[in-house]
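Single chain ahead, by itself, as structure tokens, in the form predicted alone.
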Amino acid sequence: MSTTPTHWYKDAIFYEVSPRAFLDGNGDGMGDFIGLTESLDYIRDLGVNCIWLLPMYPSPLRDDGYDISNYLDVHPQLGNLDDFKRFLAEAKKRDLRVIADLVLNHSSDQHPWFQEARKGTSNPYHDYYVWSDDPHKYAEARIIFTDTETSNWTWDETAKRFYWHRFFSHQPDLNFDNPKVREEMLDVFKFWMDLGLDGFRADAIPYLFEREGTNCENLPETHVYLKELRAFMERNYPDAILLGEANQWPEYVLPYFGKGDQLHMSFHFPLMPRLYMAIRQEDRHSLEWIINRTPSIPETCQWAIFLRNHDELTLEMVTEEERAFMWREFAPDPRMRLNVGIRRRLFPLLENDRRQVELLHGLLLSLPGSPVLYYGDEIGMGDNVYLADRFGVRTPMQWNDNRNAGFSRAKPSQLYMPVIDDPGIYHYQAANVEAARENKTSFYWWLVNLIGHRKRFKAFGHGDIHFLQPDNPKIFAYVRSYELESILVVANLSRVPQPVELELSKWRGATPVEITGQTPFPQIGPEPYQLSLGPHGFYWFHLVTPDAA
């Protein structure tokens, strides 16, 4: 085991996978670790560095595994611990790291801890959860799932008390004021990292503690606990990471990094909707605004940035006017909406417009942070808005044009979720891995190529950002710099061609070499640098100085 952290996550590209959705290895209609192990060559060949697994633990699956009933095992539908160990070993043979979702905030109401806790205040597990005789306690805490919950308290008939939950009522919150709960979580970390896991994506961390007179979010006690957790990791697993889910404004996420002694990484939620807003409004200012609003973080920390994931495209970090705009533009059918977000996949969101999809990836892979890709987006998978909750974006991976999209040998009626088989461009016979890999002009190959070019330059994962602010607001231009590397990114947010003049006198004498084709452009001189960009086009230039050349 390495005793020195390598900060590998700063250069990583993450690939988010649902084990039950990826490949069925035993033919029962559910994806599993046998199938995921068989798929590792495919994942490696994308060029990603780290797999992020959605919940894999025993669960009643009332929230797709985020309701955990046993933290120390694998859900039997996904296999067993030996299958998981084999998967990890094969991943490491391919230089792939693996992190897993871990829900710290709450468990399933079917967890043995909660079943014991219900027996009354004398039971030693009762204090593993948050109870009250008064359902008006912590009244200032907002209700997160407004579509389904009317209160953060639910009456338990057995315990004759109310229990606290920030999410679904079948997910009681754990009591992190109890030292025994904190010890239990350290044991969970130790169990999985001893098996070889490279870290965790920590779910819903802003809600771990409750205090009267507050909104029960981002409390100081949370940071004390995260320091405790991070210190444990530093002592025992110094190269493992903790990636936090804190859907907050960046200045409120900043304390979760601490002085480099809490989270290693955190998602940048407010950036994501503004990427979509920018291309629809054909204006860069919302992107510049949110990035300028983002404070500096410790050198060893990193943002995780993304376009889509397993949840709805959240619109919590926008104004009401912006949310109405996003719903109108990207979710005209009410079935496409959930909570305060949009439950659609990437390609349907952009009406299968490849230029827009490529532009967003050109930004995702060049803005500050480590990119997170969502399984299936690389082959243009569609969604199913007729499925409940978030399941419409969690359908089986589409491997080929055979029955069940090559996902499973089971009967179609046995699948855990139907494949996309509506006629059209998203039908699994049209959008699948085999077809994408056979077509050398497919988006899949375009993305593999771009990922390969990104990995050549440290500036993308480590560099600072300098906005150029040309007069044309439809052009988004910036320079990423790290040590002797400077990368110029110029993007056209418009659906029509655009000219631009860039002030590049700081780099006078350098030659912009277009990265994907290694084509040198005219040397930068004293005059504004002129470029023309096609609809939703973008350039990545390596600014090569005479000395470097």
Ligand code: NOJ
The other form holds:
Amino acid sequence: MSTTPTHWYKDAIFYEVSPRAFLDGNGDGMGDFIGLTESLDYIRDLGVNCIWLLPMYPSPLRDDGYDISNYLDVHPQLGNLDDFKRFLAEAKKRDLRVIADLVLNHSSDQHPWFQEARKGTSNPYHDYYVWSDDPHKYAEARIIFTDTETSNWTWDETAKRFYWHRFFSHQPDLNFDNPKVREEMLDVFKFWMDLGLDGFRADAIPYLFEREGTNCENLPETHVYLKELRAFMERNYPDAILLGEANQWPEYVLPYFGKGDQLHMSFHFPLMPRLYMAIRQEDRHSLEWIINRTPSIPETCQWAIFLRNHDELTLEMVTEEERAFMWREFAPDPRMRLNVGIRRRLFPLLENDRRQVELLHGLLLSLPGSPVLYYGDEIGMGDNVYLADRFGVRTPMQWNDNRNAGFSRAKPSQLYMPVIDDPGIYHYQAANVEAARENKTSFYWWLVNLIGHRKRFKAFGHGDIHFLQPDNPKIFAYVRSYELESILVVANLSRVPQPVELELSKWRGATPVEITGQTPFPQIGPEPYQLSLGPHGFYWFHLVTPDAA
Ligand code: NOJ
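Having gone through the form predicted alone, I am curious about the other one (the form predicted together with the named molecule); can you provide its structure?
Complete assembly follows, chain above in first position.
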């Protein structure tokens, strides 16, 4: 354990992985920590710095582990605590950090706390949860899982009261007004941090508290609690981080950073759909709009930015018109839709168009924030919209063209979810790690390369952003600057070639050196700087000043 914070997360690239989906080490049809440990070289070789583990705790798995029935152990299907410790130790050996998902807001209804709580008001655990005799309380709180839930209250036959839940009805919300619950959570933190974890992705953070007359999101009490949690971490685990999931507009996320004394990181949800929108509209304005609307955050904080994750591509942070546009463009089949979002993977969303996939990564890896990649996207995995809920984007990792895509030696019918084996480009015989690594021109190698280039410059993780505003709206261009370093990014959002003139007088005399090939481009002179870009093409330039050269 280090004693001073290194702010490592500011420059990190995160890799989100489901231990259940990655590699099956014991042949039972389910990924596990033995398998994940074996895969660590693969993860390290991608060039990422930190693994984000989806929930690994004992759970009835009615929400893929986000329904925790014991916070202090590993799900037996994934292994045991020793397997987990070995995994952590092996990750450390490879300089990989590990953060784990932690669900604070709710537990499973199978958690012994809830089973006790149901016994009635006199039970000491009753107040661990949020109860009411009146299901109209907190009526202003929205329903999140609109496809499955009709109320945030569910009647419990044993307790003869209603209990509160922001997600599935089998996930009762914990009562953070109860100091005992807060203490329990500190114990949970301590337990995992002492094993050597580098932090947590804190699930569903806006919903911890409830107050009448509010929408029960982002309440001041939540910030008081997060400060408490952060102070505890600073005292005991100063280099560990809290990455919060708050699917909110940036101005509502800002308070979660506090004065650098609450969350270290927070996902930038509204940026994500606009990355897709911008290339489909061939117009940069929605991207500029959302970034301009993003307030600056304390020096020691960082955004986590992403293209896809284990959930539906959420469309909560767009207007109704934009949502209709996104659904029309990216989810023409109703099966592709779920709740307020789209349950598809990156490559199918972009019609397997390599140029669009590269362009989105060119932006993801150069916009302000630390990028979070989703397992399988690096090898162009497809999805299965016929699977229930969000499982279509959580199918087994595809390693090679052997049985079960090399994921497991179990019988195919034993797998926790089928591998993608519809004939065509997404079949595991075509999209898999071995094939991607054998092909030197694969997206996988392209990405590994780009990650390597990103790591050479501090400006990506630390720099500010200055938009250039060329007349051509199809060109998205910005400069990321940090101390003496300036990176110019120019991207063509259009599917056909585009010219652009950039106003770069501030950098007059500098030479734009293209980063991936180190090729110097013409020096910046007094005239607007002219470039042409191919379909969905983009450049990253290091602006080298005569002094530095
Ligand atoms: C957010 C998680 O990302 C999602 O997968 C889960 O279903 C909900 N929180 C409820 O825990």
